[in-house]
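To begin, one chain is listed below as structure tokens, in the form predicted alone.
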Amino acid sequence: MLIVELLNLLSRMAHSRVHKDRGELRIHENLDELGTDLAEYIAELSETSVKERGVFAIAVSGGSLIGLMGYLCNFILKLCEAPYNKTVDWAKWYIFWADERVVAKTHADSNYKLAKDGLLSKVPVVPSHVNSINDSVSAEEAADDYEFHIRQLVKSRTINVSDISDCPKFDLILLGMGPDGHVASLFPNHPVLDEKAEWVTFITDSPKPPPERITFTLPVINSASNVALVVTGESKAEAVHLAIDDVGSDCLSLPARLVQPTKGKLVWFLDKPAASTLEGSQFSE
């Protein structure tokens, strides 16, 4: 068993490198390998955070990431089993949404519903630690309400605070990315990319339905201790290339490229199709 685990570790290491500006790149042969690595990554961060702070504050985005979670669920559920159940203390997890569609929690488009049905109902999280938006008000009011709620948890240090700004410092923000390079509900060329004062903002003109959403702003995302971008599929290969490789100034406003943790760590979890156009022949076989 030890030899098998060592070979698996060496296999993952062979597909991992650190980009000088864009964080750690972990390229996986398939979704099974990606799921195992992602589960272990989350388990390690959870254990470290609980030991250091007594809690683990994690924010997840919706859309493609939540859809992928349906497949990855079996791997994340392994955190409830040995040996992870000795290190992952679900009772200390506080879960947030990096973006949410302003629809009822029972609506098929609700990120909360998708996450609850696919994962949260299957793990022993404390229900009161699952922090969803107020779905009975307008998008603007929902954003204001969510930011107020997060501010209260920053005051109590359930969520840490950045030591270089007043922004919340989540232990982990887990993001997906769209083929257009959007992350959370931060879309290319949208004015909210320039939002600096608010922690949570809203949009009513999402290019993808539903149009009304709330989203973390870039200062909050970039204040996190750890940010992970999980991207799979050949349809996103070009966006991955533009978000990671040195392509000049033309793509500096791509939302995924603007994810640059100020003092935290950035890790990309990619499958080979998503990494197929990255510079470096070992990733474009």
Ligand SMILES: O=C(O)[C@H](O)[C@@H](O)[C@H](O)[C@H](O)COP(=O)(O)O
The other form holds:
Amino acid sequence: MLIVELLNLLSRMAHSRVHKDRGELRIHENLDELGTDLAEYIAELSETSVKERGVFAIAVSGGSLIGLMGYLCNFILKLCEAPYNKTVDWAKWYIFWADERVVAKTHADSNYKLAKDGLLSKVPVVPSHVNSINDSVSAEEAADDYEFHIRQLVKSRTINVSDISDCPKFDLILLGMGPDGHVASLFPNHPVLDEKAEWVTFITDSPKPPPERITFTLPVINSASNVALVVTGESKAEAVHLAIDDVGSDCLSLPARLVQPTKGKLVWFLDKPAASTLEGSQFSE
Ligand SMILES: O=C(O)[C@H](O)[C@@H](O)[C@H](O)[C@H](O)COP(=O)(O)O
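Please give the corresponding structure for the form predicted together with the ligand, as opposed to the form predicted alone shown earlier.
Zooming out: every chain and molecule, the one shown earlier first.
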């Protein structure tokens, strides 16, 4: 069965619903299906972006998301072969991190290392297009340095710019979510949730180790053309419910609930355990 037919079958098997104001939900039976759907989603966005802008500027997070991107690697490499010969123009990919731990890039805790080992070392991206942090300075300096670097790439339009906020408009920002509803390194009730001026900020008290991190701020996340939240496992079910369902005012400050792209498209990639406590009322098929 041609991979394209297989993917169409899989995508029909995925339960796709549109929430009235929390984006599209794609609920999958298992990680294989979710990973393949995510790979197809990213490949399609990259093809569209390269056609429209000549580049694909993608920012990724860390955690289990990177493991799922392994599917991306296998899926896309298959599509690059005959008879599909799909055009994934890796040379036009520019890769960034939505958040990064302030550790050496060779450290096991580094999101850069995670992505390099899991994906980047297996696909023909241009090394100079991989934009990792300066790991030899303090968290504050690393955040300033990364923001300066992004500002330069916005000036050159490698990264698009939002016509509403003047923030960078990434073609895709890929986020995971913790069981507490954090996204990137934006944790519940943390002052950086209110940061509006900086594009990249830093924390030194992350409740999830390691403590020192840099992170995109919410204005940058919400200026993206596309945001994908990839959440799997039973342990995330309550946070998924609080982030998506109409749960009253006490959860409106949940970081994942504050991901509301101004003009961009939000898609949730969930497996069934993570979606197990979602209410069904607000969805259209
Ligand atoms: O640096 C990090 O820790 C990640 O960027 C973080 O935001 C991650 O995406 C979530 O914690 C989910 O991680 P898991 O999917 O591994 O639970």
